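Just the one chain here, laid out as structure tokens, in the form predicted on its own.
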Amino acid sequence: MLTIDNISHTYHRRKGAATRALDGVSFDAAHGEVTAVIGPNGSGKSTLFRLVTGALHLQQGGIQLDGQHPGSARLGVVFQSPALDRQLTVFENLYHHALLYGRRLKKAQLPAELLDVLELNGRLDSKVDELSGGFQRRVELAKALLTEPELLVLDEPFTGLDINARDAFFSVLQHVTAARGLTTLLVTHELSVATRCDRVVLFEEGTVIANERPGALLSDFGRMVVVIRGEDLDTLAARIAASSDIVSLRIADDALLLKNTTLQDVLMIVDERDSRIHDIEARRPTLEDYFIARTGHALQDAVGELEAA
């Protein structure tokens, strides 16, 4: 188990005030599970990534993997920016990565099961430049897993991938994590992916505001929610509150979310032909809904994350 214990981190700049990026962050990530770290830009996700991978010096608190410093454990990392030589083949990229660990790799030594899961068996002699973005990401994952890590950390690995490639990559990640008993920490802003993870750690302004299974975070919303888009929504919300026990939540200037209800129940109270109502939609609740309920703003509203000078 990866244990993050009371971590705080401050960036000190040559000019200007110091910036507190993390403030008393604590959570656990278990073996065999994918733990998603999500939050708006500027919430401290990238700082946590750098601390866990050793790119930043730990100022306060502790990081341990099964009671040991993660520096003594086998670590696999997938960075947001590509780390492949596009003019080399898939195998040549894996070969040169293995050299960094003192291994002279032969094709016959590659783990067959891993290549099968990643669907790279027939692509070992293909130039990386010839692969789709999704398969290039799979090569990145193969590199990270080549040294049989105990801890796998990924920073926004879905950047530049379309929905199908993203979902396929995540399915592979889930399979490998469970099969190898990895502790996988996934830093992402993709809420649809985070919802499928085993656990979600939600950041806001350098602190953890939620640490739970996705289903537990969304349990208060019920199986379905109804979203009404339109004008004069405060008046509409007051009318709904006076007529029923349905709880409403403002999720945007033009959108009102009704929790734990059905479209039929809502249409018994409001008239869909009302000119103030532009659209009514019934859907499953999302982590974005939870984040707005907790913080009062959408996940993408925050400014870009600060980095060390």
Contents of the next structure:
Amino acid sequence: MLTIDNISHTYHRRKGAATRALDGVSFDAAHGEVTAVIGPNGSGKSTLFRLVTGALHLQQGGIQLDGQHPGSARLGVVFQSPALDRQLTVFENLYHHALLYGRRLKKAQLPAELLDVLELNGRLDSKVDELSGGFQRRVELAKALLTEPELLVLDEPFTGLDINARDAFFSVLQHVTAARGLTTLLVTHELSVATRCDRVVLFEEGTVIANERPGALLSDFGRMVVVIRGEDLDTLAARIAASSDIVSLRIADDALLLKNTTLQDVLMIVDERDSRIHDIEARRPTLEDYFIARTGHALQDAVGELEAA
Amino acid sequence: MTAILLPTYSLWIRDLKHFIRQRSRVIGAVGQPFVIWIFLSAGFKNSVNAGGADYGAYLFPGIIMLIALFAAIFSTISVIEDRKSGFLQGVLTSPAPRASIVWSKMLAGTTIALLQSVVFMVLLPFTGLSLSWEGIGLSILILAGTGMTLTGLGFLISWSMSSTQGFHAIMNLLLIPMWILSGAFFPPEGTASWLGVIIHLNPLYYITTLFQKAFFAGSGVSVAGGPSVAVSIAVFAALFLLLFITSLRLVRKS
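Alright, leaving the form predicted on its own aside, put up the form predicted in complex with the partner chain.
The complete assembly is shown below, putting the previous chain first.
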């Protein structure tokens, strides 16, 4: 088990300015499970990643894997930007990586099961540059798993992948995590992926605001929610509250979310022909809904704003 | 020991693969010094007093030094490329000792410098010089030391830089004057006194003089004046240690 115990980290900039990136963060991640670390940019996810991978020195608190420091030899890392040598072949990348870990590797020694799962058989002599983004990610994962790590840490590994490649990559990740009993820490802002993880640790302004199984986080929202988009939503929310026990939540200036209900129930209270209503949609609740309920602002908006800046 | 040997080997061989697979780099590395030697020796034949020796022959070891200088230093551009491509982050989070990064880059730069220099030496018969095997052996040894030292200089600068263009600009600003004032291009004797001071402050002057003395040993061409072999070796060794230790500290700190 990976134990993150009360870690704090402050960046000291020039001219004496200091930014507290992490503030007393504690959580556990279990073997055989994918634990997603989510949160808006600037919430401390990347600092956590850098601390776990040893790229930053711990200032306060502790990080332990089964009671010991997770040294680099027990660690597999997949970075947001690829750490591959694009001029070399797939095998050469694996070969050189193994040497960094003190292992000489021959093609015949490559774990067949790993190559099968990652569908890299038959691509070992291809130059990395000639592979698609999805397959480059698989080579990256193969590299990280080649040295048989106990802890696998991935930082935004879906960057640049389309939905199909992302889903395929995540399925492989889930498979190897379970099959090898790995402790997998996935830093991401892909909420749809995080929903499929075994556990979600939610970061906000350097602290952990939730640490649960995705289903537990969303249990309060029920199986389905209804989202109404339009104008004068405060009046509408008041009318719904007065005439039913449906709980509503503003998720945007022009959107009202109704928890644990159905479209049919809502249409008995709300007149869809009302000109102030632009759209009514029934859907499953998301982690975004949970994040808004907890923080009062949207996680993806924060990501978008920072990326645009 | 294996803990540092295998990672060093891995990173060294990888850099060599890059060099060999870039055909244009190989052609440029061999072709450019040849062209420079032909044109400079023809152009300055009657203008430079090379102590009685044929100017083309005098310049020959200087061109070899130029090859080693540029090959060694510019090989460290790979440090910037590795950082930009993301490859370096994988190395830094691996158990590979940080020293293996410095050693591998120094070895790769030296190997490339030696390969290019030795290929250029094929032109020796055209200089009219007859060198002793001892002189050639010593020359290669000094070239290896030069490669290690100058790769250290390149490493130190490239480790702190994020742009290959910036690295090119800084190194050209530093390298060309260093080479011109190394005694490779013209003997320092008889130059203006202020230039003489700068030449004596240039560490490459001591390395080049040492190289010329080894190169011309037994050839009939004498390298008169200049610093003694002992002083040259002392400056050479001090510079190597300074660059190596500083590079090591820099890498361990990051």
